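Only one chain is given next, in structure tokens, and it is the form predicted alone.
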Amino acid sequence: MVSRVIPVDPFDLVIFGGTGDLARRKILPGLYRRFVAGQMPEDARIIGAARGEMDQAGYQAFVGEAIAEFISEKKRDAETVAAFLERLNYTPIDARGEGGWDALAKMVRKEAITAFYFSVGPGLFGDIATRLHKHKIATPESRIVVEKPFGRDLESAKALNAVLAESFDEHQIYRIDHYLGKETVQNLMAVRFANVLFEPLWNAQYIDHVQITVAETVSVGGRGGYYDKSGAMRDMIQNHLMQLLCLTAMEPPSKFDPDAVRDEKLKVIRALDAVPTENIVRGQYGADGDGPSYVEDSEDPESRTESFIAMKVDISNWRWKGTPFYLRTGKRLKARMSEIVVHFKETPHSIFDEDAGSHANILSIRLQPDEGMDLRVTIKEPGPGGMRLVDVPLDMTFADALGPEAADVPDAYERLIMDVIRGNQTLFMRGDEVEAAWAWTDPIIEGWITRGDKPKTYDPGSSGPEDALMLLHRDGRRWREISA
């Protein structure tokens, strides 16, 4: 199966923080892949902007090294790489001063689509936005892309929204969450809204519960100082897992339109109940032979920041009342895995003997690794031994179902950057959506700070604290096994 590549109009993309880690690992290699796919027009240009002194040739060499490191050899050849590097330029910039802005203004074309990627710390968002406006580099049709964290609480998120709004309208602001660019996340919407099979069953009458897991094997490592001011709640639940919950739980939008989709996601956030203390489990990984404990990584022996959190969340609306959503995420767990698992209820009455056992359908939507879906259905076990029931998967791993080319799906950043150029905000967060998420998150964090709760220690390579298992056991349920 050959994927259809939709071309875009000529553009100038300015990457602030163009020599940073995110640009080197994700943004620039992703743009190279789009170039190889034929999605970058002849006169598209990429301009790196950062503090360091560097000329065009130096930046081209820097990007060439990034491509060699992060793009497989079969996807690059000298001629193609050289052609891509010709699109690149660079200018030193002082984000908080006046140096470099006039030079940038001369580089950026007013007649092309202009997009500005803020691949920098959030403390610089306001400074860059203000100077783009002051130096008349941005036009009313320009777009800015801002990375998370978008605030660390409701107050700071409102302040950041206000600063950006001084220079840019809401339709120009693209708040990026790379989870929304994943192929399987978008397929979740396709499965729900393009198949009559699922949507009539997508409610509390037929779904017992939903589990959303984002597990990582890595520690906070060298990010210990930053992470200790954030924690799993701010770093993952408030944005990544919140977005997955919204797409799973939202009502069908009237059309696949940016504001129609985001309106429905906002309704889900506003319908979330406050989470009682007994429905929250926080943890910190301990030490083992492969690495230090969380408190050692954070360099604060008294740290009460969570590297793991599990929650039982309830949504008070007609569709979901009575069906809990269980969320969990953590560092130093047994495998790297991100998935949404929808557990349907058992049949109301079984016509088979007790020996047949109890069975329920399960839809698993895996984001990483091996993006794909499978639906577990109950069938008769083959053989003459009577009616014995077993559960088997109807597998839709992309590589198997759609061919090997489908397995080589674009990275989330590739897709989202191209959506910015097209002016499509469907997969980006709106300002009121961000604020609503913080309005729900803040009281939860304030609660455990006020109580002085201390996270539970868990073993690296495990599934998290034992208390997280009990969160489901007490409801007669079990977590899906964390596995690669």
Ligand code: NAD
Given for the second form:
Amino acid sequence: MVSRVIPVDPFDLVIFGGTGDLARRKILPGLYRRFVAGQMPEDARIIGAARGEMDQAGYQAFVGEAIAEFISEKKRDAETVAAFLERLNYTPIDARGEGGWDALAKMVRKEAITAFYFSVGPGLFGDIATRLHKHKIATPESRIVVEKPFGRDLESAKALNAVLAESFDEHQIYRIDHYLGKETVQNLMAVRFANVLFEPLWNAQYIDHVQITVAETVSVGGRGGYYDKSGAMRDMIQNHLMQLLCLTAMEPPSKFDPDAVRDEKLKVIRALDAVPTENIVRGQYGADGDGPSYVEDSEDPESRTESFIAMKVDISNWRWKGTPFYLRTGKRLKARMSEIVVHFKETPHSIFDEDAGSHANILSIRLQPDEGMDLRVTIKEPGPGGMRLVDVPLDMTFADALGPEAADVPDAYERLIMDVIRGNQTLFMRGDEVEAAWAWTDPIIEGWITRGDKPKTYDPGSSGPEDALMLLHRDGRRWREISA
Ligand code: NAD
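Please supply the coordinates for the form predicted in complex with nicotinamide-adenine-dinucleotide (NAD), as a counterpart to the form predicted alone shown previously.
First the chain shown before, then all remaining chains and molecules of the complex.
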């Protein structure tokens, strides 16, 4: 299979925080990969803007090192890397003061597409937006890319939306959630809306329940102070898992267009029920030989912030009434794995005898580690000896079906950055969506703060607290194994 790469128009991309961790690990290596793929036009330019003096050569060296670290050797011959580095420039900037803005204004071309990536702490988003406007660096067609976290509650999200709106129109604002840039997440929409096979069954009548898991093996070590003010609910559920839930649960949009898709996602968020206490399990990892406990990492022995959360979420609409969505995410778990699993119901009546057992179809959509989909179907076990049933996977791993090139899918960040340049907001969150997500999240958090709930301790390398298993057991269901 030959991959189709459509070059984008000439652009100037300014990365505020161009020397930070995210820029180094994701944004710049991602841009390099798009360059190698031939997607960057001749005169596309990338400008790093951050705190600290550095000249163009210094920044090129910095980015060269990032490429050496994050790009495999066979994709970075010296000539290609040098050609990419030619596109780079740097300018020091003070987001909170006036230093550096005039110099940036001189560097940015007005005739090209201009995009400004806010890869800095959230406290600077408003400052940068305001100064881009004040110094007339942005045009009415410029785009800004805003990283997470987008607020820490409804009030702060509204305030941030308001401050951005003073300088930019909603069509210019790209609130990034890199989960939406994953190949499989978009494939979920293709599977649902480009096949007649699934959509008639995609409802409470045929789907028993849905599980969404984002499991990490890492601890919060190193950024415990930041994380302690956030927790799994704010850091993961309100944005990433919520987005996955929306794409799974939404009605078919009338077309694959940014506002049509985002309108449908918004309706799902607004249909989410409040979550009662008994449907929430929060946890904190304990210590083991490999590392300290959560409270040691957070440096607050009294911390009640959750490093794990599992919850049962109900959606009050015709399609989903009676079909729960179980969400689960945490740190220091057994394996690094993100997946959406759709458990269909058993057949209404089995014509086979009891030995055949009970069977149900399962569609799993895996975001990581190996992006792909798999549908479990029940067939007859081959051979003599009567009708024995067995579940087998219809594996839709891209590489097997479409050739090895298909496995080499672009990273979420690079895909999303190219969408920004193209002016396509479909895979970005709209302001009202983010606010609706906080409006659902806030009372849940307030609930456990008011009650003074303490998270349960769980063993590092496990699947989370025992109570999280019980959350499904009591409904006669079971979590999928967390495995890499
Ligand atoms: P970082 O601390 O590594 O880098 C911060 C960058 O901002 C540096 O380049 C620094 O020079 C610049 N900066 C800081 N203060 C400045 C100021 N006053 N004026 C101008 N520049 C200033 O942070 P990071 O990890 O790269 O994260 C950046 C953003 O991306 C944050 O909002 C973070 O929440 C988000 N994010 C990061 C990751 C990640 O993996 N690192 C993942 C998801 C989201």
